[in-house]
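Let's start with one chain on its own, the form predicted alone, as structure tokens.
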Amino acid sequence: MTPAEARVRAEIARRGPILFEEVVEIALYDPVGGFYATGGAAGRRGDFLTSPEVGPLFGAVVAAALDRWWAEAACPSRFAVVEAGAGTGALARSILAAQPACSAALRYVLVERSDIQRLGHARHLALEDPAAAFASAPAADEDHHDIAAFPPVGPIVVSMADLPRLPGPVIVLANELLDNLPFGLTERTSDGWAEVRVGITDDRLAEVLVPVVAGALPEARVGARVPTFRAAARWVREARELAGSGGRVVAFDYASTLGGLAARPWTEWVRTYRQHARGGAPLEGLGTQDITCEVPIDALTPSPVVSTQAEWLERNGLDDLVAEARSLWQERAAIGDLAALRARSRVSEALALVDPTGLGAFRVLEWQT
């Protein structure tokens, strides 16, 4: 029995069958036995790959988008970007390596609740104290006359466990975060909708269906399931509040609609991963595998502007970066030096990022505030 399963069993013994989303919360984020507390992570040495781990190209395109948004805001001297669910910091590293024009103004906040992954930020990035990074009070001379305050030159990078409180506008980024937040399940029965809870039967963790009065759910056959995304809906609300007037929330994830999910077997859109392979059933080996769920866009309010990842990347300069790489590769292929190899790699990365059967089919959800 894993520590996460022991925690789930203790909760069931104390309270009776518990919500499926509570099991997911424990399995992923329990501070003792949760997947992310015990070393689970994205990356080639981790359990799964996300777009930033494919290579630096994804971050370079995001950096170009940051420059555009900074310019649209009239190039402020402080430009706050918060990356939620920052994981190992791969996206932050590639954005900074791209040296965007907004770098001197950039205040980049990595938000990651996993203590282990947050410790890794300091190994790869020069971190600053959050209070110093966002200090805004003007200095004063000995006669108490205000002196014009010159903000420190960026990029300034900080790492935190929770979303900060910052004056807007703020850009909030989230790459494959929403699918990794705790989610519940609801099943259509012959008597209506029922909530999936988890209890113990024959000394095994087992699903228990509890009738509920469902809200706006799609028409569905008996046996169909849809996810409930309370945690994700709450995160969107908090992220939009953080973005403030003139800010923006941008989330990259694999997504669908409630009706689309109800029409498919739930085991297609609830997935587990371990060491770059599909894992077992969600209730197996709690804490030893990642548990994810496709995001139902229509369960999030207000409705975001939606595009595919391929469309978003191309709209934000992917083609120019790839053309530049192709030109460099053709120029230096005979030499075969590091610059040539990096250029060839960039072309390969682009193909992976826009692949319509893979990462290119991910959705980009955007809220302007």
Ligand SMILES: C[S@@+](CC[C@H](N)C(=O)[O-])C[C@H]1O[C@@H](n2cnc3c(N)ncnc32)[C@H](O)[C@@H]1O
The other form holds:
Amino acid sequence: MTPAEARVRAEIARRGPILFEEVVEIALYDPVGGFYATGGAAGRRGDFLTSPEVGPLFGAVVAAALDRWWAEAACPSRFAVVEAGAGTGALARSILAAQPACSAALRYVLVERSDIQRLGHARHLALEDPAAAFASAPAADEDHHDIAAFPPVGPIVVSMADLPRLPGPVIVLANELLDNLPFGLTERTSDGWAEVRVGITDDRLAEVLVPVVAGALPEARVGARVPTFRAAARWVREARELAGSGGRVVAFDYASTLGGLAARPWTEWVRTYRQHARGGAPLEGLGTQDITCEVPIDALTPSPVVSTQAEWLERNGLDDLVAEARSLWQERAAIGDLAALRARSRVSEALALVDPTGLGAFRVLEWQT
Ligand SMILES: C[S@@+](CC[C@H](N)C(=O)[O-])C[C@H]1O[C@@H](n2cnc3c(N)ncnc32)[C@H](O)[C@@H]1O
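Moving on from the form predicted alone, kindly provide the form predicted together with the named molecule as a structure.
Entire complex below, previous chain first.
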């Protein structure tokens, strides 16, 4: 039995069947046995590949978008960007490597719940103390503080476990965070809706259906399921508060609608991953596999502006970056140096990022606050 399963069984022994969403919370984030506490991660050497882990191109396009938003805000001397669920820090690294025009103003906060992954941030990025990074201007006083050097020149990069409190406006980014927040399941039965709880039957973890008065849920056949997205809805609320007036929240994820999910078998939209392969059933091997759920956009309020990832990347300059890489590759292919190889890999990264059967079909959810 895994440590995460032992923890789930202890909770059930104490309280009776627990919510499916509590099981996901323990399986992913238990500090001892959770998937992300025991080394689970995105990346080629990890368990699944995300857009920032495909290569630096995704971050280069996000850097171009940051420049656009910075320019629209009249190029402020401090420009705060918070990346939630930062994982290994790959997106931060490629944004910084792209050297956006806003770099000197940039205060970049990686927010990552997993201690192991935060340790990785310190290895790969020059991190600063959060308190120093966001200090307000010193008063000109008898100690002759050099207020001319304020604000300090960025980029200033910090890593934290929770969303910070910052004066807005802030840009909040999240790639594949929402699908990884604990979610519940609700099933349509012949008597109405029932929530899925997890108990113990014949000494095995087993689902238990408990009738509930459900809010607005789509028409669905008996046996259909929809996810409940309380944690994601809460995160959107907190992220919008953090973004503040004039800020924005931008979340990239695989997404659908409650009706769309109800019409499909739930085993298609609740997926598990382990070492780049699909894992087992969600209640198997708790803590040894990632558990994710397609995001029902209509479970999030207020409604975001939605585009596909392919549309969003193209709107934010992907084609120019790829054209540049193609001509560099043509010039230097015969030389075959590092610049030529990077250019060639940028072209193939672009194909993966806009692939309509893969990452290109992801949705970009944007809230301007
Ligand atoms: C699927 S991974 C994506 C990582 C990265 N954004 C990427 O695209 O490669 C989701 C990450 O979100 C982190 N996470 C989950 N809940 C979080 C929370 N409430 N705050 C910060 N990070 C969280 C997980 O630990 C995990 O590293």
